[in-house]
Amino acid sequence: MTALPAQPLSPLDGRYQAAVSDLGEYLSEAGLNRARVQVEVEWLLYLTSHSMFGSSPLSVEQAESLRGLYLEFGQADIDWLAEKEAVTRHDVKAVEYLVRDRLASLGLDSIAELTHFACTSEDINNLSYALTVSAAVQQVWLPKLQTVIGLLRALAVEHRADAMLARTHGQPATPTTMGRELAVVAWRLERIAEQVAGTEYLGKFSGATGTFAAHVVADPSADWIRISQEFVESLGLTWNPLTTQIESHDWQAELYNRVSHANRVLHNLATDVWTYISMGYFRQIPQAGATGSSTMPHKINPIRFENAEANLELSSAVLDSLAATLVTSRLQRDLTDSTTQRNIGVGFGHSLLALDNLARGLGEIDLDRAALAADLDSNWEILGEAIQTVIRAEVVAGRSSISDPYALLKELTRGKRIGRDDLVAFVEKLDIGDEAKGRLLELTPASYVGLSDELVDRLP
């Protein structure tokens, strides 16, 4: 048999990967070496705008020269860095390296010893993670979270008056409406949204174990506790003064837990609307040229959703096991977390792959509203509840003598089907006011939805 060509190991790298490849950007190997370059740079132009060691400031084309390392960063850094690291067997030491042969070929010899300066490579690491996590979950995946909460948002407005019977412990219940049903997850999402929206994205950057020593020994009369808040927070990071050797994670277990707390919602809204396909309430729209089945040409099957709820077990399985690993390092620092860290990008993108499932899958479905209706009228014997309660306002009124209303109701509505004609024939019995009675002769399944339609309008 013929050897293949070097193939992908994951999926999100080959059969999905145009559904993720806007992650690739931040969370891949290369993104992370132009997020090292970048620190590597502005930590460079720090030293120097404020003329640390003698050095002096760089002009203006200079700076823009050395900032192009990483704004133009492209495949030839990349293979580059690739053929270093190759002989240093240390990827950051590869970095430094490829800065300091820029620096030469833009004249800036000068500065080179000014490369790295100070730094353990957690400096570096921390800060690049921090900047590319943050930008992917900013620019990729809270988007796209976005659009499967705005799309939830608009069916719910659309079906907030279509009443259904609701199912609790899978059996017939008070009846709600599917506008209300989809709001309910909408308004859980922008929650754990608006939460991940204000991850603080924390850096450090204080040397080999975090007691600036180095730096000390270097220029004792410097405020390296000052200089090293300024440049963090340059970064647009906010600056964690108290760790080891490494940040201590702890922004990441935070995050990946708001993330895969999203996860188990969206995965609920999966195994959720796929239950409704099956029970026949939302129609699955035909794709064209698409197949259901290699043997039944007559179905279509609720794939997205299928997709989304496997993609979402696998995406909380990694974000739950960098949550909950990450936050520990022995002593001062182990390197557990430089090969964890390298499949943030997969925890999100199977996250993010299901969002694009889900939101494709929302806009394939249609509501059949003669399917709740039938349920509704199928299921006269949810009203037993109605009825039982306002027997109780009616005795509490003085308007009526029944001793055990929810008795009453359940000796007539447990465990059997009750019709319309039944329940007309027990009310009209019934020893209650006229104004109660009337209000209840004219309930029926479909109006007995209460504040179900206004609900809807609680979503922000």
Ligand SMILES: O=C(O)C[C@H](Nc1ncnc2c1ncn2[C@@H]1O[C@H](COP(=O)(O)O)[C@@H](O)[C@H]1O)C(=O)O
The other form holds:
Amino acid sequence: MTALPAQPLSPLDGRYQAAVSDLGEYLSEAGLNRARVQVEVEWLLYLTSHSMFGSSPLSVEQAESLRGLYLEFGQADIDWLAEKEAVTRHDVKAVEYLVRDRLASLGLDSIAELTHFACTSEDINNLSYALTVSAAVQQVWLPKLQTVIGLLRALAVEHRADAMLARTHGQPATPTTMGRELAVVAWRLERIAEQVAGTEYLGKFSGATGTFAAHVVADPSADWIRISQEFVESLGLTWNPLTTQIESHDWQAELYNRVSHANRVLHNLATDVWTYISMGYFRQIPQAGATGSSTMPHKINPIRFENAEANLELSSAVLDSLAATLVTSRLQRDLTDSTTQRNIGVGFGHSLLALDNLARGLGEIDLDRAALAADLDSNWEILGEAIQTVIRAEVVAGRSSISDPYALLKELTRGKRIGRDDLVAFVEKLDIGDEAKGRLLELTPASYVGLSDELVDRLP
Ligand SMILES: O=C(O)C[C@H](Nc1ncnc2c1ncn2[C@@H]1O[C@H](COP(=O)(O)O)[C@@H](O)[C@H]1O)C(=O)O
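Alternate state requested, the form predicted together with this ligand (shown: the form predicted alone):
Next comes the full complex, and the chain you just saw is listed first.
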């Protein structure tokens, strides 16, 4: 057998590439290296603009061409870095060499020694991760989550009054509406989306062990703590003043826990919609040219929801592992976080893929109102709760002397299938006020939905 040419191992880079490629802009090796160049360049610009160590501020044109190193970062830089890292065996050092090399081409040799000045690699890495993860969340993942929330919201409004038998414990229970059930999910996701949007992206910039030792020895008179804060904040990040060599990664744990939480709520949505499809509540809209089963021609399979379910599980497995492990580092640092963080894109990628499938799936289903109505109509016994509650109210109001209404209804309904006629006959004989009796006689399983419709308006 002939060996295949080199192949991607992750399906995110193969089969599913198109659905997740937007994340590659930030959470790929190249995205990370571009951010590293950005941090190195901005630090150079900071030092020179403050005339540190007798340097002079760069001209507007010089600053612009320096910023071009990251703004126009491309394939040539990616290749250059790969070659250099093969020699240095140190990824951040390779980035420093790239910046120095480009400084020479720009005629800025005189400031070359300010490149990576007093920095440890983590000073560059932690700011780069904060920048890229923040961009990936805000530019890619959150908008996709909002797309799904938007679809849920639209379906919730459309089906706000479509009564449906509820099934607590899988058993017929007090009805709801399909719209309200979807609104519950949208509401939960909206809360988590807000928490994710509020993530604090922390950055440290304090040298090899977080003490500013090299900084102070180079210039004892400078206010390095203030400089560090000013520089980190100039990148749009929140300054972390107290760390070891590494940024402590607590913000990452917080973020990944939130995304993983969103994954689990979405998983609940995927399996519930799958179940509604299986019960015939949702019809799947046939897609032109598509095949359901390779052998059973009649089938349309809910593959979008099944794909989402699996990818949400994979995403949470990766993000849970990141959240659990990134918060520990032996003594002043170990390097385990380096390889772990290279998988942030994997965690977000599986979640993004799931969101993409959920969005498609939600756009390919149609509510079968007749199926919902038929199910309600064959479960009149669920009105037992309504009747016993009305009797209790009547007893308290002095309009009935029935004792233990719950037991009475239990006797009538528990484990039994009861039709409309049985219930009407039962209610007519009840010793309760006429107004309450009239209300109960008008009640049907389809109208026993409380304030479901109105509750949909509680969506923000
Ligand atoms: O500023 C420093 O570098 C300080 C140094 N700590 C390090 N901090 C950050 N990166 C480091 C460190 N050490 C190694 N490397 C480089 O990390 C890369 C690890 O590769 P991989 O395991 O594939 O993620 C790989 O490129 C490694 O060369 C220390 O001694 O404390």
